[in-house]
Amino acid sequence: MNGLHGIIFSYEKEPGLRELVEHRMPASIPFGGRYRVIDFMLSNMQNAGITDVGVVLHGNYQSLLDHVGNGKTWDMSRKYGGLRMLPPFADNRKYRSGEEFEGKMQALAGVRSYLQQIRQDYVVLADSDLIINIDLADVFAAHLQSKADITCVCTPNYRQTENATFFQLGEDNKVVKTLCGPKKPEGYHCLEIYILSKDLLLRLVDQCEAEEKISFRSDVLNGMGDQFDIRGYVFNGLAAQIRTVKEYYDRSMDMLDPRVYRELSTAAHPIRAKEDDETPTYIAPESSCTNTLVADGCIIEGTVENSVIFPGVKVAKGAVVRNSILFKNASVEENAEVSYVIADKNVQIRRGSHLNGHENYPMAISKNSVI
């Protein structure tokens, strides 16, 4: 889509994600057996025909760089435009190199020269920790038709997320009130996807920098809401933000529902993921594997139930895995049992071990751990 440019914000650590972000950013957390969280937003943009995307980096982003690469997976490896990785405050001498941004407007001020060079007339801003399959071309068409200054994607299907934003919508979906982090949810849950013109974005960045304002939600949508025509685009499909280990676990378990899986990755709007080039998975005749997502390159010789298994996982004979998520190259040795566990990459669960989390507090095991 020649008229729309993508900006994705990749935050560093969400405290609620605990062990899952010790070695990576939330954007690069594995999800659904084959994806990383950022794959969803990159695929949404690619499906809408958006060819130029900037990813504003934050904190420890090496894992994200390794995963995204040059953007070839999403057809964004191009001589002109394409995918650009933007370190925080790359061109702003006001901040120290490597310092982390505290809000979207502060981050955008740090990469203002990049914004100035955008070739498109409109920009879509989005977070990287959103699990969603949305037609951004339709959102853009609605924005142009309404002639709004800012269009905000929101949903009536609220799921518990800390520090969420809610809108009250009036006639023609006009935002009449913005609630940032309310104690009681009210109205439509903001999904942190916004469309506005490049010129307006630059004006907002300059104004917020001059007034030392850092937040798009509280300082722009709430603080300047009466100055602009802000409209809501109501999305009724599946959407989830990943901010805690419990949210990650619940949304991962949702993927075991065929209806959810089909909605999040359709033939018309596929979610693309980096290829691993793994060998086919081997499931032994005497093993049991039920209601489970199993990626390529696994060896299943034990019992696996209601779980999500990433590439290269090994479950030995006599081992039992229930209601768990095993990241790439994790292994469960003979006669070990795990339940309600999230095992990060290369975790080894030794012979005879018994690990039991709880549905409301799953046990997360750090990368490369030996238990």
Given for the second form:
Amino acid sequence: MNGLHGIIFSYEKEPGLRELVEHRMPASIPFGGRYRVIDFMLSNMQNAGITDVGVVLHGNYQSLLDHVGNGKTWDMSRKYGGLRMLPPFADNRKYRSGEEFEGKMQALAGVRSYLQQIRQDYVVLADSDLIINIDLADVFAAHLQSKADITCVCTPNYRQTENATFFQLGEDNKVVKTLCGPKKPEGYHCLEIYILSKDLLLRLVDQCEAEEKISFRSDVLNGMGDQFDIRGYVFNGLAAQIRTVKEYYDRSMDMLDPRVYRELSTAAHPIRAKEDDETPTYIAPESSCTNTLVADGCIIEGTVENSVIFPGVKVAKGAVVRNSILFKNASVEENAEVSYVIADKNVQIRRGSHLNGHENYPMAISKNSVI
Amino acid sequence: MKKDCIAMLLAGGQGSRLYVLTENMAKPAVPFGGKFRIIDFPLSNCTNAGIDTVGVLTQYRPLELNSYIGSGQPWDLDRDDGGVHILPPYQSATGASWYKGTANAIYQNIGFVDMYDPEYVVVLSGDHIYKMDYADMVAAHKKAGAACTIAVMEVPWSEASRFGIMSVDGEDNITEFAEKPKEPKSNLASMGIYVFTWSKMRECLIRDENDPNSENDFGKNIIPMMLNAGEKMIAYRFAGYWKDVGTLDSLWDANMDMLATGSGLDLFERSWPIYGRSTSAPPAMLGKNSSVEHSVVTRGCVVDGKAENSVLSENSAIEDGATVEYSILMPGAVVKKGATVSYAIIGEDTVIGENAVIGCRPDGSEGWGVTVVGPETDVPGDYKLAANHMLNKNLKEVAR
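Can you give me the structure for the form predicted together with the partner chain, which would complement the form predicted on its own we have just seen?
All chains and molecules follow, beginning with the one already shown.
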């Protein structure tokens, strides 16, 4: 049996995501024409042979429950083990700071009885809002080989991310310094994927709880860094944390790069998403749809360029969509034009409307809006 | 366990008239319409009509079909009570035999049907493309108190002699049945979709099995036998889109019908969805210099060349400078740089080499027809395959 257990953290609000999180958690934001953000981490875990995963829930998690369901999409609907959703207060007590947890260690303390029952010897902790296709089996192998206490995945390719963590790596990739949310980034960008043993995790959870410490990165990595052998695992592929609308927009547009598209969709490590049961997309005569990622169930009769199109979108005759992202069932009616727009689910851009966002400030339109 | 109605789906045929496409798989497993397989249509019709128990009778090359159906989950047919069951021929105490005919296939599974003790059994074929509410047909059957109800549709009189033709009285009671009559008396063609009252059907199957001269076929034996016995048999008229895709031409036609708004085959209509097994491919990627018109694309397609009037299936690709027109690329088919595919069906996972030319536009010549390349074929660069020709995976050109 695979010796690795998955824990995924979800967070309620990232204020920087504005309209995109009005009706959902960051983990269930649609991404890349077909996916929800959490699909990436669940698929990474599935592809590494991980069979048991706990998702630590936070705040208003209905949209996430609807999306993940019983975990069947990732083969995690199991009689024994499989996917477990862990609501706050699983241990039937309040977090000290109030209604909801504020840090990973506090969240883990809230689900301690679940952690106690984990049947694997090792645990991988990861965030639900990371776009990545990573071979976690290889990270696990590196962790075992190095005999480190904690292995942290990090990347030399820095992308603008709010409130990021950085490492300086020494000999054998030992983490010699941890910086939390520095003004000026330096070193390796921490992707907040950690592997450690179940025993150490439980010890840390208990110790942090006793000392009223709540954060993994500042209280454990930074605060107790000198007590443990902490190593970095350097990942050179595409990795994107999504914490603002601008980051969301830029990372979505990156998907149009054939190299990125291939990396995220490699057949060896597929990213699985809930079936949409849509018919194939129809592209009409005298329309044009170029440099665009288009999901199933769409009808394209107008012009679409440099865009990401989710299932069931309609672009009518004479309509022009440029540099935009249209969520499920959005429609752009005749002669309407949009550019640098993120139109949420069911948004209708009525006949003749013109909407322009800016490359530096894409216009996000709330779910169900009619314009 | 008792069910009012269950369905038996005949999926064992070889589909020999699909030639290279069914060398390695049964006809119902043949891909259709970009992301479906033919069997998705009857299975989705069952689940949409509320029929939750389906026996799938398999015989010829069942591997692909069995693995595709799996637990039945994509069609919501993974049930503890009922659900989809694969029914291959089996060995019994008195010996073993293949399914000798459509009626014999169900005869051999009387035990399966009895397990659910249904009042009615719907018999379906695995090679038709259509959306139909079997519940409505069963209701008509019940209302008439019939022993057998046969779905029929009006066909042009000129084509009537290609079908099994029903003659009916003023109340749509079937009075006569003729298989491919030279001089048809009616233009109501049987669609090969039947509802039987199980107790009557069970008797007939046993009687038919005891007749050594019978071919054990529904159309040839069971229906005439019931008519002669004076059983109440009614015609159920169907007016929607329906196509038997048992030949290369009809398979090509039905795929093209997806593109034609007037054809009646509307897969966008959401009240009667067609379900299929999901693959994990990403959305289609239409490149900077691509040109796609009047075509369907689906997940995993990567288009950098040109597609017109075509059906591009999952994970198919058209490279730079390649052109595909009036053609069907089945899942995983790749058309390399500079190649041209015209009026053709390209099988699953086949690669058309650079600058190859497959098929051509109708040129008015007598020998013109749709060109076909079988699955898993590696067509070398610069290869030319003439219209109406077929190529199999050993690169042997086969006559149609």
